[in-house]
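Only one chain is given next, in structure tokens, and it is the form predicted on its own.
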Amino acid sequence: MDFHFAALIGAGLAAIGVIGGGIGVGYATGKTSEAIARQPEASGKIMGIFIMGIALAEATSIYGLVVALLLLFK
């Protein structure tokens, strides 16, 4: 198998991580909305934890995207 074709397959597999990050962010947003609806007085604490979680989820998506781009343009 040629290296170029293997890199294309690897880039496609690395891009799957971007999909997972999007699903994780959507799920976290829904659960955060539910938590704030149940306890509005704790919204500041909930939002702080939510933002940290979103940052981690987005970071993993960006790593997958960077790996995919590196494999595409190598």
The other form holds:
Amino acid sequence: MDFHFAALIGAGLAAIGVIGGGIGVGYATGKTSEAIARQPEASGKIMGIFIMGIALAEATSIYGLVVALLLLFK
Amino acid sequence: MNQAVASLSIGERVSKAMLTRTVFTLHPFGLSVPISDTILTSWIVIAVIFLLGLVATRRLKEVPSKPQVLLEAFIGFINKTAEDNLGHHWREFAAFLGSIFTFLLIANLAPIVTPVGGFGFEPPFVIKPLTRDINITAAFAVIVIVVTIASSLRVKNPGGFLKSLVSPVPLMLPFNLLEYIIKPFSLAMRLFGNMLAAFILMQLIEAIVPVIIPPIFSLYFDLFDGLIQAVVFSFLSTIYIAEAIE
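Having seen the form predicted on its own, please provide the structure of the form predicted in complex with the partner chain.
Full complex below, order starting with the chain above.
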């Protein structure tokens, strides 16, 4: 089997890791809207934590994407 | 067969648009320094920020005019974010964080002003998001981590910095050291990956449906994503610095 095809399959497998980031961001968003609905006056602080949280949750899926891109355009 | 040829051309188009190309090469002191299109765009962004700064702060009045209100709101937002997170040290870092935020904001939003081609019309210039080049984001991440370490050294003194490396227990030393590698790595990768993914998606959408659909998606992928990533990058930098000086 050609190495190129193996790299293509590997890139597809690496892209599966993106699922985790989606779950994480969705969960964080849901909890954030719950928190803001409960305490609207604290929305500024909650938004700060939320943005940091989604950035960290997103990082793992970005690593998956970068691995996929490295395999595609090596 | 036809389908295969078409899909190949889309893939080739995307990979061609994705990679940076060398515009020209400078030869200072006998070295050859290739200048890629992302560096050229970053120079343009720097010039735009410089001119905006000159024009916006030209005639500041006690009773602000409309542009001045906008400027004051922007600066106020940066100062308030810094003050909320950094406490009484905010004044030293607000300018640095504000500069990073302004640069990334304008750099991420710059592709919007690219004229649209099609129907045989070739746009005279194309601005691609310059943060799709990992060298740019890596440079920013390195600057941020150097400032983080330097601010820790300055605020806590070298003794306090060394002590923070072995806190809470000396066993944590390798993890604390590793943090200084992971932080810039994840900062650079996040910005690069997000902007590149948005850029590739926009290229794919434009290749498949060239009319009507792209502007709608562009609102999200170019405008919103660029804005959010600029905010996230500068916000995370703020938090890293706040962690280092507390």
